[in-house]
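Okay, so here's just one chain, in structure tokens, the form predicted alone.
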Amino acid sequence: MPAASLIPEDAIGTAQNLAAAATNLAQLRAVMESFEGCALKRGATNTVFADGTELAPVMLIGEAPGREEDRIGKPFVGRAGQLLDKMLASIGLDRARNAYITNVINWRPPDNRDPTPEEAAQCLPFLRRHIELAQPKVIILLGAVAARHVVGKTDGIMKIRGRWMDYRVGDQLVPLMPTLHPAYLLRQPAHKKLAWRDLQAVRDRLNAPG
């Protein structure tokens, strides 16, 4: 069956099989770039896989690429990305040394709309495998969409931000912190202080003995 004609259930199953077969991040990128089961890809310029340092201690997961991300092929490269870099620098992190960044969705939704549940379901097998292969010590979720799809939290981000959760990878539990999306902070700069508290908690967790 041609990939373009896959029904959603077939697309999810194909994504699961492709993701499971990838044994490293380069292979995962390749199978995602070959995947045709998500209609978003047909309207996108690039597959936006990740940016930063592979096997970094901190993995950040956002929502979906925007226009600049789609054009360049990397996550968080516009104004929100510039703010994210400043946020990371405030706790001693940066993409070049010790942070790794991806999204739930790897192709830009039209007009930057929220991804549909079906689109997210088609991408989630790749994200789960991405987390397994990246082996982070801490995960940071950026915004409500990431929290909804990664840990199933439907409460508003203001209710769940700043609260440690666990993400299971095999027999390991990886600590996970939801916080506010940089794009939201650009619109609501008064809430930067809340994100700062969340990042301080991440810094303290990383620096804790053991």
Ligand code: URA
Given for the second form:
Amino acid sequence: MPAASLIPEDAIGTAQNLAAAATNLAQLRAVMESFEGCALKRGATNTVFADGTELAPVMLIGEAPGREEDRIGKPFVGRAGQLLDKMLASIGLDRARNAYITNVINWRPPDNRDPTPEEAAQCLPFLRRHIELAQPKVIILLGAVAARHVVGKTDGIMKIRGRWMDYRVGDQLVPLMPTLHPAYLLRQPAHKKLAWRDLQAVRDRLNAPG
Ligand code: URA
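Switching from the form predicted alone: structure of the form predicted in complex with this ligand?
Zooming out: every chain and molecule, the one shown earlier first.
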């Protein structure tokens, strides 16, 4: 029997109900740890929920945990995470004070393959509630896969990066900046300057009066 058929029929509806019932981040983490509606969870060691400072002004959203993240249970702890920390430091942000990090997908896809649309749809209700509860002033969306699933953009990250969008969750409209994923930048270091430009736009927006 294929793994997908073991998933409850209305996994997305279940995710929506569980997410809506969570009234704080600790509850959201707990309901995600109890959720059996995403097949990726069966192959994962940990539910990778978030890292950083709760209620920070900046929330970063990556793609999915890799091997190290799955082992440790925190997002962006491998090489891409080290580069991400440097990128954040360049605009005065760090996990310990003013940045909060999560992923679209909370369980490691086997062999780090791209998540399927179904897997993303099963995780998205949690991400949307996560944003509502974390109340960021600004979201930084990392990479093409996150852009595809979170804002439904299939244009390619090179086209949409660097341009502010408004992301609606509940009754909040959160400014969102798509930029390049640090794992991509490790492969294409010549493009780091583009990501730096995007991060400077985030810094300017955070520093703007009002
Ligand atoms: N890449 C991601 O998108 N997320 C992680 O947590 C690690 C690597």
